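Below you'll find only one chain, the form predicted on its own, shown as structure tokens.
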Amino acid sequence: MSKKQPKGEYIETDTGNKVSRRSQIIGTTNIILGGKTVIQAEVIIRGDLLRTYPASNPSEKQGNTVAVAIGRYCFFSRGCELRPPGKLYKGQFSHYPLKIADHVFVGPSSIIEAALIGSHVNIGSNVVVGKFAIIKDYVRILDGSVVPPNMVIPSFSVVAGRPARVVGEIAEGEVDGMDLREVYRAVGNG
């Protein structure tokens, strides 16, 4: 008989995501993780918060049931939550998606309830992303910021403050830093 593998810290997909077993991963069926992503201990996901739609015909099915999608290799540090953005509509109180493209990090403690993140973004520790804003690609959130909700975030910008705001941009060096391949890589149960 072969022996039991001992349990590690992290349970490995087929697609390659690193979720830590302490993790909270709420509404999982809503939730789509692209692949390679690492998710550490004490992070929250809420796929449990979905969109809901007044019932204008009765025939008419629920609409997109996806309430977080994370792309390719994005790291998320211990204690960080990632929550879709609410607000009322037509009388009713909604969520809507959250989108996070690939190469995202986000520090530890840190709050996001953007709308859309791009692709090559790195987020501090302890920040706050407000409802609904939009952080374009090749971002960097300096530690302790406050995004403000509905900020649209410009490409190559460097933020900081609180409420956040641009002071100054990426240099076209800094960029080959964004990639999180080998962070991800340097992650396991070994």
Given for the second form:
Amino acid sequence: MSKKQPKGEYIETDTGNKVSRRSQIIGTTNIILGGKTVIQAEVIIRGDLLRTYPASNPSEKQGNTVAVAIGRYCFFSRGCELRPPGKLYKGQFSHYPLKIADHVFVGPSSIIEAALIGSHVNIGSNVVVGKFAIIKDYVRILDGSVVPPNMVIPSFSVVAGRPARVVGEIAEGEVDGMDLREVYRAVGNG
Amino acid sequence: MASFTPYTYFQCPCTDTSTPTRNLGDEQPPETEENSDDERTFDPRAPRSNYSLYPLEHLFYCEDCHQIRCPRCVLDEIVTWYCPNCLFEVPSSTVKSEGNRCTRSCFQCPICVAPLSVSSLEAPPEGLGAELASQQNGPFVLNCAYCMWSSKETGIQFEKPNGIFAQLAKIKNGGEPILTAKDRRKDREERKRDFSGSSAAEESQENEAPINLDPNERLDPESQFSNLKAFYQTQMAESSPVSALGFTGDYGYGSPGALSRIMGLYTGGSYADKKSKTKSGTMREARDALEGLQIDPLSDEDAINKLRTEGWESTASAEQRHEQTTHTPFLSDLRPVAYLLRTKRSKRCKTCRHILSKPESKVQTTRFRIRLVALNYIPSIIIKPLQPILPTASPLLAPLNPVQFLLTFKNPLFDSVKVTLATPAKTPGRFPTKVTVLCPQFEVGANTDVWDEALRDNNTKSSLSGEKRRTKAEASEGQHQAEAGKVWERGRNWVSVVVEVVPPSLRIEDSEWLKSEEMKRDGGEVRDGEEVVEIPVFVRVEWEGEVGGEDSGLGGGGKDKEVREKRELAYWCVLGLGKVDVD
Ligand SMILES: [Zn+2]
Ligand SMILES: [Zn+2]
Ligand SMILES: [Zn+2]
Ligand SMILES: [Zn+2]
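Return the form predicted together with its partner chain of this protein as a structure block, the form predicted on its own having already been given.
Shown next: the complete complex, the earlier chain at its head.
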């Protein structure tokens, strides 16, 4: 790598994604980005961890080539990592897709191995989201939480602790503030 | 030193601030102030203040009362019960009959509260998923993927992978079956028929109940409760016939007669009188396990022995015991914890009963039918230091050193508002901060969309009442000095003003003339929270809104200007600006 970055920090795609030149995105053909998503430096996305276990119904088959699916207006802070979750099933180890909807913020140095993250989810810094966790819409996970594997977090939950548990509810007035369009617009390409 | 994020809290008017409060350590309650409401300064550090201050996002606005509403002055109404793990809705009738826990297969680890998943003992040990269990053969166990606890450790295994709640209800720790309430009831009826009238001693010896219940049996808590309940019900029925008192014996504790009888249980000891149960009006106590009595001298001994051999490690923590419904001194007593149900609730104004928030009833929907949040009615306040803090500089405020902050008011209404700010010159408390708002009165533009604004600019400039508008560029170019009486910066629906504060010195040993009145009265150490500079600000918002109120905040503004009325809203806010360096 050269010492100086002559171009901007971010590569901008046709759909408005801003992907840091210093991020590590592996297996790009298996990753879907919905658009207007920001990927900061040192973020790791493991698109190479593809499902190897054959899907039972044919409609799922084409989905097999997707390891990580990300919606619109997501924000992945410096040094966070997205890994599709994996498990042994009938004696065979396989990864399964990691799906992330819209307006999802992931704080610095957090590790995500969820099966599903809904829309308007705010994940703090240094959080671990365990394998196959399911996080519904409008959830806030506070800094340093460890969400145990298989945990289901219902909508409007505030979650914290190791292991994480629901510690509060998202107030009615907090809902609007979880939209990330403003955050996206504020990202310059310096 | 942890960094400090400035904050703004709003006071809900529902709190009664007229009652004098007492600080910890005060010897006498403070004298009631003679001042009228308007003159009294709100003290953010008063013990009562904690309960009335909220971030704006947590507040509602009642359109009928034209008032802020907080979580303490709204009524919650349950719309839907659901399990937070399987997300199935539970009808409220089921909640009444079955209780407030998920009765499917949703359990939390008794050791660490992480979710438990069902897995087959025959499956590869690393198997995580619960959904795959259906194709596998039992026995099944509950596993924690966080701390690796397994129900096998307490001797609990299941035949089927689903309906774990019902299966668990029939197994004791260790694997022995639990007699169901039905079995017990049958046994009780048999006994009553066979031995009614015989004395206690005979009864327990001759007892040959169909399922052979042992009168010295160690009962699980549920069975003990149901035995006790059944016992007292028969006692009450026998000692006071239904006809005489007019209650049915089930839960008929309401009548005065029943009440005095229950009191009689404690005052008129019936231990001595063996035949007492035959006398009318007196009751005896339970005397064996079948009636719910548990005298277990062995259990203490067992516990001591267990502590001796297995040590402290084998005991359950207070937190773990708190999650359990029964007495569980040892880890081996702990049971998987069925998930408590959660609710979706609507909120009503306590004063006028109008609905302030109503979610869609379906569990998986996140939409609201009604959502009257204060955010859409009153200006938000954002705090920023006027001079940007260098990353190398201390984030703490230097004592006795003036510092300026920028307060940005953003108007959510479709009408422009006039804002008036009032602060005490010195904040209340032992270490007062000096406060000056450079521009205490200003107008904030309406929250119209950008096109509306462009049109209005051409026609009338009345909404801004002739004040000179300063653009962002002007502000950053020219004026570096904040000027009294002038707005610092303004935009479409926002205005920034400057507030200057002089933080106090927290040194107790400062010379006498520097000390505040409070300090002279009440010396001593710096208490927790006193290093935070908190400024009480009284905000008065005035505007002309549409009559009817129904949609003054959300409906299209500016369409119909004929029927308008003056509106006013006033409330206390607390600005948390920073922490003072304690040196
Ligand atoms: Zn209130
Ligand atoms: Zn459930
Ligand atoms: Zn556990
Ligand atoms: Zn009301």
